[in-house]
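Form predicted alone, single chain, as structure tokens, below.
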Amino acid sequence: MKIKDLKVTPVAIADPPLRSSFGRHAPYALRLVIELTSEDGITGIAEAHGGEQALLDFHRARDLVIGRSVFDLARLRQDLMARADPVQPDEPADDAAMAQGGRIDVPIRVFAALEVAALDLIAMAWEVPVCELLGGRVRETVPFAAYLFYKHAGGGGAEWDEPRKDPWNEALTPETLVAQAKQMVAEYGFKSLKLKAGVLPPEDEIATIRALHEAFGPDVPLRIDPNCAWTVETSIRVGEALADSLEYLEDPTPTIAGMAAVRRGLLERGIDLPLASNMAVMSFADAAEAVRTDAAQVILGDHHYWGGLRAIIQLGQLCESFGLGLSMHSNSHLGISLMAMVHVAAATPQLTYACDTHYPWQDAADEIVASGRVPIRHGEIQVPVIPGLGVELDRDALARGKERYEKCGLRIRDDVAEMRQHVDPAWERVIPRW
């Protein structure tokens, strides 16, 4: 089957004013919808990070895609890598670079989306679910964790758009975070909780985890992720304070060396608290040093960043080889990305922790899959048995998403600008801050 057409559609989806060490979320998150169509009229779909530069990156890849066999994925990856701009030594190799459309991961990010669309196309043609192409399912449902955020009041979006309600309310204290968690668990049945931290002073975030632990008890695993907002010393102090409450501590401080120092400091205090990472360890190139220095005991994979669904299968095998845990990272996304996560999680035996997802924060009015919102029940998503990813595009909803993109004016994610506009005109992202 040869690929006849590549279509890339930019969309914007309303995003609430959530907080992280990066700043404050803009009123819209930007995504791309990728469609690959074969000569016999079968279309596979994927979803990727959006923005003007990302859109251009996919358009530049068009000549490498059209006319190629949909099975020719290994050489497509090679061709994309060969065409990539050389990496500049002063470019930051961290999640901030990715969030801002950093150049380092461009060919991998482009390939990842093209691979998902190609696998969806193949699975549709062969009338099997995508997970069957990845080796077959080892689980029928995939567990996800509630993703808790400090947030300001508001549901995202703009005045010209359809009104967005704010069912979650402002949450900037331990008490309001507990209320948010109870509401999310009641609605979706999540059995584990993750707090996005790096927003308030560490003492306040310690108090939040302790309040969650008291409210939900020892049988509900808790995680905290300050996105590198803490020094090594602060990370050790927080880890020591929360050792009895946490399932793992995620990216408390920058760099593999910093994470390794936190690990050593905790072990010296008799605390064997796993450290998790999707910022210090964000590619296969990082894995060797991370293993050598014991910098991370859990890796959060993300098929958008690591190079597609098959790369996550390989990551699972790597984790098994070195005795590491495996979870999945998330960003603001729609149902296509969510279902891609479900399929690869279904086919990855080494997935030992519930996956992250921002999905509950996205407004149902912005969903672009024809079946509407993907249901999360008892904290899990059912692995589809129908062909492909299990979702198809709602063309009218896709058109509305594109119109929203064109009208919103955002072309790159900039959480710092949002902080300066709405919270503090002088705010700067400082890593580490505390």
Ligand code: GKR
The other form holds:
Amino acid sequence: MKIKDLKVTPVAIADPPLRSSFGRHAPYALRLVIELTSEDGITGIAEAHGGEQALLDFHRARDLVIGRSVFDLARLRQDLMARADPVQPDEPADDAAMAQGGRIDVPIRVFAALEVAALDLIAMAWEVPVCELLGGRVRETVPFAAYLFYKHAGGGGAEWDEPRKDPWNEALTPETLVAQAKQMVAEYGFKSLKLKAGVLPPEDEIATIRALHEAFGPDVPLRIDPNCAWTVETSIRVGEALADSLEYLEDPTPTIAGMAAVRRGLLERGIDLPLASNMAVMSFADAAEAVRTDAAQVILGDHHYWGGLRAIIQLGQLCESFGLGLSMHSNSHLGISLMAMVHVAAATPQLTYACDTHYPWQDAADEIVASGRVPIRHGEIQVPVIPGLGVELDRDALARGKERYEKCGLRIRDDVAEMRQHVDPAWERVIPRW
Ligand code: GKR
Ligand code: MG
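Switching forms now, from the form predicted alone to the form predicted together with the named molecule, please provide the structure.
Next comes the full complex, this chain leading.
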């Protein structure tokens, strides 16, 4: 089955003013929709990080894709890697760099999306769900965690666009965060809660976790992720303060060495609280050092930048070999990425935690899959039994997403600019801040 066409469509999706240590989300998040079509007219789809540079990266891969067998994935990965620009040694490998089109893992990111689309295409041709191609399902439903954010009022989008409601309201205090959590749990049934932190001083964020613990009780696992906003000392202090209420502490401080120091500090105090990471540990290249120094006990995999769905299966095996837990990272996304996560989670026995997802923050008006918003019930998504990823494109919705991309003017994720425009003109991203 040869690939006849590669189509890449940039879309913008409304995004509320969520806060993190990166700054404030822009009114639109940018995504790419990838379509691979075979000579016999079958199309497979995938979703990737968006923006102008990412779009160019896919266009640049075009000649390596067209005419290739859809099964020739290992060689496609090699060919993309061989053509990559040399990596600059001082290039930051963190999420902000990635979100802004960081160059460091471009071939892996491009390959990841092409692989998802190729697997969807093959699965459509063979009339099996994608998870069957990945080795078969070990679960029928995939658990997700509520992703709680400090946020300003507003539902995202711009005045020229159709108005987006803000069912969540402003949430910048422990009380309003608990209200947000209750609302999200009532609507989606999530059974674990993740707090995006690194926004308010650590004492306020400790108070928020305590308030969540108080409100939901000891049976609801809690996680906190300040995206490297804390020093090693602060991370240890917060870990100590919250040891009894957290299932894990995610990326409290920058770098593998920093995480390892936090781990040692906590263990010296008799606290065996797992550290999780999607910032210090974000590729197979980081794994050896992370294991050697015990810097992370839980890896947050993400098929978009670990190298596709089969890479996440391999990551599961690696976690099993080294006794690590496995969870799943997310960025603002639509239903295609969500279903790719569901299929790979279904086929990964080592997944030990509910996956992250930003999905509740997106509006039905922006969804581009023909069946509409993917339902999350009891905090879980049903693994499809229909062919492929289980979702197809709504062409009109895709066209609207593209029009929004063209009109919104955003071409890169820049949470710092949003902070300066709306919150504090002198705001700097300081890592660690506290
Ligand atoms: O959406 O602001 C955000 C998150 O902070 C995102 O950028 C992170 O990649 O969800 C992420 C994480 O777990 O670090
Ligand atoms: Mg994280």
